[in-house]
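One chain comes next, on its own, written as structure tokens: the form predicted alone.
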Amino acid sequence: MIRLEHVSFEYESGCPVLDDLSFEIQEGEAVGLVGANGAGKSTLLRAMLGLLPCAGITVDDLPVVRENLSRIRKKLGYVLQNSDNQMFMPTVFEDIIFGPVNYGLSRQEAAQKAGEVMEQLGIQHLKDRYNHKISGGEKRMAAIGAVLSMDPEALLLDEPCSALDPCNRRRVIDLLNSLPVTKLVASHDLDMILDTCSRVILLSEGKVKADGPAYEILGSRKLMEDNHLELPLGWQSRGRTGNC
């Protein structure tokens, strides 16, 4: 579904970011994006939306180019790592339904749509909050749902479960579990990578460092310490099968 070819991208200080990145990411699977800070997780899920300039990455098909991008945005659901950045209407319902309407739903429908989210999320008691008036775990929550309601075929998720309690960490989890849909995961949680990724792509330094399963790649202490990272907290009490 995403395909990259020889994608590179550097900001104005000339250091490459992204450096001759090439992988595709077929439709249904879950995949990780593992990486030590600077590695280029966050610039990579942008630049897969159009939102940087790069070139060499299609989405079924479509290059990511100006003339694609509504299509593309379309397909691809994406929770930023800054909720802050994603909540901007007065009201979490307001936020849920924002992307529905434009979309072209009514709002009655947007509105269902919206509800059926919330309850998944539970956060169905955050509905007529304002949004400057919670919590960052609970804007998190919401954050997820807006994208959610939208339907995508795909979902970038940039740590989904930052600011998150234990609680909605794992509600999140089950629902990305359940989600048929193409998932693509960039996080420092790497338990979490665990709990719903089949495969893990490594970056560091801006360039795929190994791509496979995701037991073996976040079970080699000697490649996550290479890059800078370490094994999974709950990696021991897994055993060396893996939990994915």
Second form
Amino acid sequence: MIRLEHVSFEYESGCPVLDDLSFEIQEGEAVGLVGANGAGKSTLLRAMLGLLPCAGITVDDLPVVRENLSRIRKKLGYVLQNSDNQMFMPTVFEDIIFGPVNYGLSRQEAAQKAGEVMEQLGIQHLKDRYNHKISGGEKRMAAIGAVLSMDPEALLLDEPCSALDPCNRRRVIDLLNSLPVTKLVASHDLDMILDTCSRVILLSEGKVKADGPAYEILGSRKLMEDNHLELPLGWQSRGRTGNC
Amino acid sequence: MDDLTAIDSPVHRLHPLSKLVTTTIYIMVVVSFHKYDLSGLAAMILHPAVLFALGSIPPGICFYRMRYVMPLVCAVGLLNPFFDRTPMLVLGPLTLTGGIISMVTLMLKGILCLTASFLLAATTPVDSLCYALLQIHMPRMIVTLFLLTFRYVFVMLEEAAVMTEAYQLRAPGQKGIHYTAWGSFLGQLLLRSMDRAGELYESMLLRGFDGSFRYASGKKPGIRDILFPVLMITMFLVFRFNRVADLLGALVLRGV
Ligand SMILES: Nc1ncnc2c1ncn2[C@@H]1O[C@H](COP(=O)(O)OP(=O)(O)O)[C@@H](O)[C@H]1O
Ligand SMILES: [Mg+2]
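The form predicted in complex with its partner chain is what I want next, because the block you gave corresponds to the form predicted alone; please supply it.
Whole complex next, starting from this chain.
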């Protein structure tokens, strides 16, 4: 579904942030994009959405160029790393219906869609709250809702769980697992990647350092430590504790 | 502002277009009053008064929010009394000169225009306003600029608040921001607001924003939405031209 062929990118400053990346993500696959801070994860996601000028990416065989952007962006739902920058309507509800209405749903249909999404995420109580008066984690849940309400064919998530409490984190993980769409999750929350993704791409200094089954890559102590990461917590000590 | 626009009142329920038209014409009429026509202008206070009452907007909030702008607007006419000393009215020992009257008129004009704009903004969400602007064939470019400016002002204020807090946490016992830090503070503020604004705009684009404000399009205008501006505008015109009629009448009489 998403294919990269020799993708390179640098910000004006000079040093390459993405360096000759090539890989393909199949329809329905759940892929974790891991790498230390500054590895280029966010940059890569933004490039896929056509927010950065960058050649060599195709989505469903459509090259990511200006003419195709609206079709591509309808297919790809992107949850930003910083939800403050994602929410722009006054209330959570209005933010969630913004996308669907723009893509042609009537207000009633959009409202119904929003209702479903808020229930899935367990955020019905946030419906009429103001975006500038909710907590970081609540904002993140609302931002995820705003993207899910557009029924994207693929979800690109940038650190989706970074502001969430264990309970909401678990809820997002379960929800991601229940959605049959293509998923690309950028994170250094390796436990979460392990729970949601079957394949992992390890990014370091803009290059693909490893690409393969999640268990293999996240389980390799040497690979992880060479790239400023560590084994998922669940494998460091025995038994995982989670109760939600 | 969001708290105010969320109130449910007859004024809030009016179609954005009818409020926009009414406010625009109101401002035009207010501005067009003659500089000595204080009594005619005073009648125009009725419009904001009605909106405050019907819209359940506490007037206190309005003047509190505009506390920084009001003095500027009022300052405009301050010099008038020194230039225009034509005596207009004598009240016992007090002589009201043309300058004083025109100063008060100018101030009142400013206050009324500001209040009317505030009331429009407080009773109409900005996206609906943009939609209304498009419907009267305002160029899309200008409407989008208007929306973004509105959003970015808030982004900037928020950033400034966050930065001030961060600064003060690391500069205890200091009042305000030391002038040596102003340059970098302002620079940072600008850069950070621009980054955030850029990302916000991208995030709108990613969710299908194309400048048409479809998402804000509400109901079709009903009979109330037509009656309100018609009544209000008639009222403005009566206040405005009534005086003129008086004067004309007086002239004619004198001529005879
Ligand atoms: N707007 C920008 N201008 C210049 N350099 C940037 C910009 N955004 C990110 N970078 C640089 O690109 C590199 C990758 O950043 P990013 O993709 O955000 O990393 P992460 O993997 O943590 O998401 C970092 O070294 C960062 O300094
Ligand atoms: Mg990042």
